Structures are given as C-alpha cells and as structure tokens.
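Have a look below at one chain only, the form predicted on its own, in structure tokens format.
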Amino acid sequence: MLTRRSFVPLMFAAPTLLRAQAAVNRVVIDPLRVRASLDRRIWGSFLEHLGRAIYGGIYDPGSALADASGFRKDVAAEVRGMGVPIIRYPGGNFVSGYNWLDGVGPRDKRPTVLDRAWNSIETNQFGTNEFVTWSKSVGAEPLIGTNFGTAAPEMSAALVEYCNVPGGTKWSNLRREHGYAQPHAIKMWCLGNEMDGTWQIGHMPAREYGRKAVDAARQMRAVDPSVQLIACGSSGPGQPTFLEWDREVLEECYSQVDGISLHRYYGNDTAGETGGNSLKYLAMNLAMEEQIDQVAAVCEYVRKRTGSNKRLWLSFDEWNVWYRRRGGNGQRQQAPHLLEEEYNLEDALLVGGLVNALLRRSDKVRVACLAQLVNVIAPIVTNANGLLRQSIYYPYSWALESARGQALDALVESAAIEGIPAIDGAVTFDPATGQYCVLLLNRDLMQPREATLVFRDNAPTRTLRFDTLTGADLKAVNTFADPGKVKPASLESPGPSGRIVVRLPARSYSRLLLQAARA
C-alpha cells in the first residue's frame, strides 16, 4: 500500500469526444464494437494486515456476530452476496515483513510479533490457511502476495509447496500436519509489494529486484508449473522511477512473469493536483486510463525488444479514494483504527467514474482489487452490532452485479465544462442473456444532462431498471446513525428502441439495465 500521494497531469481518455457547444451529450453502441471478454476478477478486492482489516474486520472471535471459525457472519454474508471474484492478501506493506510460517500451526503456538510496517502488534491468529478457508466460503478466488522484503526467494517457493503440492514433501506434508490435507490450489501469486518505495521494508533498485523476481519464479514453477505471477510494477505516477522502473523490472524478468501490477489512490484535498475543486475530482478517472495506457506501453516496448511472442497482462491491484486519514502508526496495539475513510458522495461518484475506466482498459487489465474491503479505506465498515455500506459501495457492487460478458468500444461524445467531459459513459453486453448495462457519470454539478444512446444493433426490447447515485450534497456520508443518508434512487425508466434519451441528474452516477435478444 503507497504511503505517499501522487498525481499526474490530467488527460482525457480517447473514447470521450468533447463537443464544442453544449449539443446533445451521445453515447453510441454497437454490439458487435467488442474491447474486451471481461475478466470477473477486474472487480477484485484486497484484505491487508493493516488496522482492524482482518482482525475486528473479517475475523472476531469475541464477537457475537461471528461463527464457530471465527469468521464474522454478516461481513461474510455481505461479501458473498457481493460476488467479489478474487481478494489479495496479506498485503500490502505488511507483507514485506511477513513470515508465513508465522501464521500457520496451531494457533497457541503462534508466536506474537511486532508488525514494522504499520507499528502494529500482530498475534497471527489469522494466516494463510484461515484465509483461504474464508475467501473459498465467500466464493472468492485467493490472491496471494509473498515477501520480497526480508524473505528470500526460497520461502516464497516454500510456500507454493505449502499450499499447492498434494503431499509427499516437507512443506505440502506441513500442510497435512496442519489439518488441509488437500491443496489450496492457489493460482495467482503476486511477487512482493511497492519495492521501489522507500516506505517499503527491503526497498531495493529495479534490476536488484527484477533478478530477484527471476529467482523466485523459476523456483515457483519449480514447485507448480501452473501458477500465474505478478510482478511488483512502479508503485505510482508519483514515483521519481515511474515507467523507469516498469522498464528495468520487465527487462530483467519479462520471460518469467505474467503480468506487472499497477497502483493509484485519489484525493480531493486543497493541497493536490485537484486543489479540492470537486469537478476536477471527478475527472481523475482519466488519470487512470493514462496510467494504464502508459504501463502498457511499456509492456509492450520491452516485448518489443525481447522478442517475446508473450503480452503481458496488468493487476491494477491496488485503487482506490485514500486522502483523508494517512496515518499508519498503529501505536503497538493490536487491530488499532487505522486509515478509516469516511467516504462521501463525491467519492462515490468518481469510484463510479473509476469503473468505467476500467471498463474501458479491460483489453489491457486482466485483474484489479478495490483497496481494501473492510474497515481500512473499504466500502463496508464494521462495529460491534452489525456492519455499515459506505458511499463508495455502491457504484463497486453495480459493477460486480451488472458488468457482465463484454466490454463495449462505445463511443461517448460529450458536451465540456471548463474542459472537462461532462458526462462519462462505459457500456458492456453479455451475450449469454442480452443484459446491457450502461454506466453514465454525470460530472455536472450545477444540472442535470440529458444523454441519447445510439444503439446501431440490436436494440433494446425492454428496460430493466435505472438507477442513480446523487444528492445535493456532496460531502454527505453513511454513518452508523443514519445508514442511508447516501443510496441510489429509481429513476423513470425510459422506453427501449433503438435510439434512447436519459436525463442525468446532476452530480450523479447512473446505471440503466437493457433487455435484447442474446447473441
């Protein structure tokens, strides 16, 4: 997890047209304009060792709420009705300090560490085999992350061993010993955290790391050829090394890896590039797109010069609104209350504009994780009595109810506001039962916008439901007190045809769900 701030110059992604008059905002879709299948696991989410993550957050023994393993009950029932399709874990920052071992075996012989990363005291009573016991109960696929900090290559071989070998060895039969007598089959493994910051605990130059990151490969294809591995990109647009270090990593080790992570939190505050001009704010979905453009690029450079017939695939593994609470100094104590956002309104809207950037890179990301998922900058909040959806639920749970089956390459033509698109628009289609969604940002403040979809096939025949994410206020939140001060509304849904005019409201986030007929 990126302890600094960054931000890059904000640039307007290609499938949005600016309109020099305030003409009518047109969003054109074509079925058969295919980007991209749609990977479900772009909607993955993360779980660190940070705060009350785990501890408080997934996992509480002491709580009324939680069953007979531990496992809070209503945050598991939420995230499996959620759908979330893959989680990263333990981190993050944590896991540059990490021992596996740690964390497995009997619980009354874990040992209790301090946690350098967060000055946090860490009891391992959670590990590795408790959270894929919990994500497989969730129906979420592990993403597991191991320590290029302080561990050598070796212990992330080691616990490859430990997790996907049948038996027979010394690690797969720790495993047996530890009550799993079947693997966890775990696919994807990222291999290390944010390794060109100086934050990061075993921070070390990019060809260093990416010869470490060949090292750790070889011996974990060793162990099972069938696993994927992501390795550490730059950890963001701020970094003085930005692509830099991309090029140098993917140089030493393009041949060993599958695809190279990507990282960007976004804030609105008076002293960054927005400057806290909330209109800006919500165009910093675009900084996204450029960000993904740019790590692909190199890609596809260093592809290029390798001679390699291999593309490379990104993990944007780490995104996210993060600007308000920024201290990590757990204090020593155990699952202290760190980096609790409260999410607002104007949040909400340009998670929702952040979707739709994703939608419309899905050629290029294969997965990507909401950062975090419970309690630290998550959109799901815990107390003692029960749980709490914040602002920026929302717009994620529509993504992971309704984009479904292809990305569209639809055209988005929009009227500006001090140069900035209007409105911002992502489309998918899922042939296996003719659903689209279309998910329309309204970055419109002052009024409402009307917008005319264009369908050039397969119209459709029926209107499911529009709903919207707004309010007059854009610094409202979801408290404890008052759960539903922000939640989407119904909208009138329009006629189907082929030719279809919505009126957005104002600072608004909208999905509208059509019926065609199936592919």
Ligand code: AHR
Given for the second form:
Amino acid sequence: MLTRRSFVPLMFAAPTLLRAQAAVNRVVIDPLRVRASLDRRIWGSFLEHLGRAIYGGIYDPGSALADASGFRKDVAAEVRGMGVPIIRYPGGNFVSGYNWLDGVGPRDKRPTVLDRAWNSIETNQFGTNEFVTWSKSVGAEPLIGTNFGTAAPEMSAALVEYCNVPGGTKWSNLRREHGYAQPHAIKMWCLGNEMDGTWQIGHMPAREYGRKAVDAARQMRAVDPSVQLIACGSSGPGQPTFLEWDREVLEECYSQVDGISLHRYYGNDTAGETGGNSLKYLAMNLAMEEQIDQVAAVCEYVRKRTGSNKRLWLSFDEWNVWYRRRGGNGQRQQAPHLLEEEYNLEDALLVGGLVNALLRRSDKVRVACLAQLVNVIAPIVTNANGLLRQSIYYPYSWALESARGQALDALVESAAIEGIPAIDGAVTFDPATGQYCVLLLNRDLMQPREATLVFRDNAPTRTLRFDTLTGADLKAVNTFADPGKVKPASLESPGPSGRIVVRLPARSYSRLLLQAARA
Ligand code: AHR
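Alternative state: the form predicted in complex with the named molecule, after the form predicted on its own:
Now the complete complex, all chains and molecules, led by this one.
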C-alpha cells in the first residue's frame, strides 16, 4: 500500500540515496552521478574441492560430455557464455588442509588423501595446473587461495614461485617439468580462508593470523612484487568476533595487503533470522550493504590509526543463499553429493537484490564471488546427461551480461511495506555502448507496482529489452524433469523518454536495457 506514513526501521536503514517513505516509486537517474567504474571482477564466482563442484562438475573424464582433458564441454561452454570474469579456487574450508604439491605433476603419482574439511576422498586428479588451464579456456582469471591452516607461509610463497616465476628456480623449474613452460601469471591471492571460524582447520586468534599474513605476504611479494593479496576478514556478521577480528588483523597486516574478504550466506529458515517471512527475506540484501559499510569503516579506522595513505578494497568472495543443505560430511566418499541446494523463485529474487546491493557498494567492493559455481550451492547443476540452470542463474547472468561500465548513484524512492521498501533498484551506464541497465526488485508479494524512471540527462532513445523473473509460486524450483519452472519472461517494452513508467509484476526481479542518445 502506498502511504506517506510508512517508515523504515533501523535494521533496514536505507543507504544515502535510497528512500522508502515516498508516495510514488521513482528512480532518478543522473548519468553524471557515477558511484564507481565497475570492476568486472565484482561478478566473480567460486569453485572448491567440495562435493561435485570439481569432480562431476567441471571435470569428469569418464563422461561422454568430457573433452580430451576430462573437462565437461557443456559446463565449460555455459561458463564461457556467461562471461564469469574471475573464479576463486581451491577453497573454502578445503584449502586449510590442502597441500598443493599433491595436485601437481604426473597424475599416476598424485596421492589420494582424506580431505578433513569435508570428510571426503580427494584423488588430486585435478589441481592447480588443471584449474589454470580450465579457467583460461572459459575466459576467467584465477583467484587462488593458499593454505593458512596446516601450511607454513613458505608454502604460499612456493606456490607463487611455482605459478609466476618463468624458470630457473626450484619451484618454477618444477612447473616446467610438469609441462607448463609459461608462467601462469596469477595476480590475485587469498591469504587463507575464514581463519576466524572455529570450524576452520588451523583456526587461530586474529593477531596470530595477522602476523602470519604479514610473513606470507612479504615472502609472496619477494617472489612476485606484482601480486594482489586479500586478507581473511570475518566470515560473517554472526561471528562473535565480527569487526573485532577485522580490526586486529588489519592492525597487524594493513601495510602488506590490498584487500580484505567478506563472506555471507542468506536464508529463509523458519527458525532463522527471517522466521520464514518472505518479505523480510527479500530485504536481506540491505544487510549485505550494512556489512560492507561496517567492514569498510574498520578499514578506514585502521588506515587512519596506522597513518597509511593506501585504501584497501573489499573482496566479498563468498555470497549466496545457503540454508537448506548445510551438512558437510562426505562420509569418506569421492565427489559426494554435498551442499546441493535447490534454489526457488524467492532465492532468485534475493540474489537479484544482492546484485543490486553489490552495485550500490561498488565503490568499496572490487571483487565478489557468487559461492559457488557448479553443483555446490550453485546456479548450474550437472547430471550424466547435461546441465540445469537453477533459478539463481538468471539474476547472476543478467549482472554478468548487462551491468557494465559505471554504477550510477541513482536515487530510489519507494513506498514501504511493513517498513521495508517495496522497490529496490540499481542502475549502470556503459560509456562504451551508451546503454543503461536498470535492475529492479519488486518485493511486493501480492501486487504489481509501478515505478517511474526519471532521466536527468542523456535520456534513452530506444528500449532494447525488458525482462522479468517472476511467478505465482515463490517456492517453485527448476528440475531436470521441468527445467523451465523459473525462467525470465519478456515484458512489453516501455516507450523511451526522459520519464518512463514501468509496471513491475508482484514478486519480481526485472532488467530493463535502454539505449541512450549519447555514449
Ligand atoms: O562455500 C562453502 C563453505 O562456506 C566454504 O568452504 C567456506 O569458506 C564457507 O564457510
């Protein structure tokens, strides 16, 4: 209901230019108000040695769908087509017990080991070189995590040497012996994973981690001064040490790192934060913005206190919906079915909202990874005969395809429902093509809402496409038997002008692509 008396409680406090008390829904777009030039790596993803992400996901040598290297052709084609810019690997929790040496060299000499993070059998038939080869084939940059759990900093530096030094040293010569004459030139590295978590192999106190990060960073940069290093931030706002961890870690290692990581998984559990309330669930993207602001504030605090001129950026390198398939015990099986979350329409709508949140905070977040990419809490699922696009595939692929160029600081005014803004929006403008992309979430579960897009300059001259993800059943899921339950539909294109009125279906996430008069 549109009402001037609606209010927004503090937990959903809106960012500066997002107002929820309005009587009409309005998105004011001024192309001169640029929030950030988008780093494409904000649309990254993640592949861990976990369940069927690698084995049976991207690598399946026994499959009729595999190429000569054992890579699934259908999966590689899909990921290439999506244009995923960067992929984090090999973990996740897995990396904290991983010896990268087990995964390189002749395959018949690689040991089969027990992965203690997921109680699974790891054959090591896929390792760093296979990942780099596969990533290049799909057009993605590798973001490599190193072991801060069981391994010494020396092994992080050895991996940088193995990957990035052309030759003439112990570890670079080993890579050459393994058949890779050219260095992999890997720029981005995560210094461990979720080391604040009691579940993490080698979990340690913040200051200890911070000192280890300094040691590893110095050694890694001694090998290759061009590397970009990401420190482990808190693994989520629910952690008892949230922000305290980040502050203490950064007080130790601020000068040695370039970014800090954030993680968060969202859910609509009846026993959880939302109590199963779908409206509250669809507002959880506002909590993502809050988390980003809080961690960014800690970075600024430490920057000032340490007198540094350098500004860190944020790497939101694990984000997604994940609350159903939480069990992580692989029962000592190889490639067990773990964390195979089935995503429904409301999950996809929230993922759309999270895309909007990342755009609105793209001045702070340089890298972000949808966790994960294939089979494990993933937009793509495989079986022996092919692959399935889950509901969350669509908002993610829209971001990859259309949210380009600059994130604009659009003013979004919206009516509120139970204190929550009905309309959530984000806008990009690509100076290379002169295209606007307007992404709109309608959180109203009952009725369509109109929104007026007001262009302050460079108004659109053509509507290129207007599509939406919606449906009658918020809990509908795609299956191999019925893969089209949740998929986008085209809406009637509104005529281009300086004021465009769009009608957004109830329970929907929509993408409007517009061609501007000028690039
Ligand atoms: O993505 C699944 C797991 O979630 C990762 O291994 C870990 O980093 C996080 O807790």
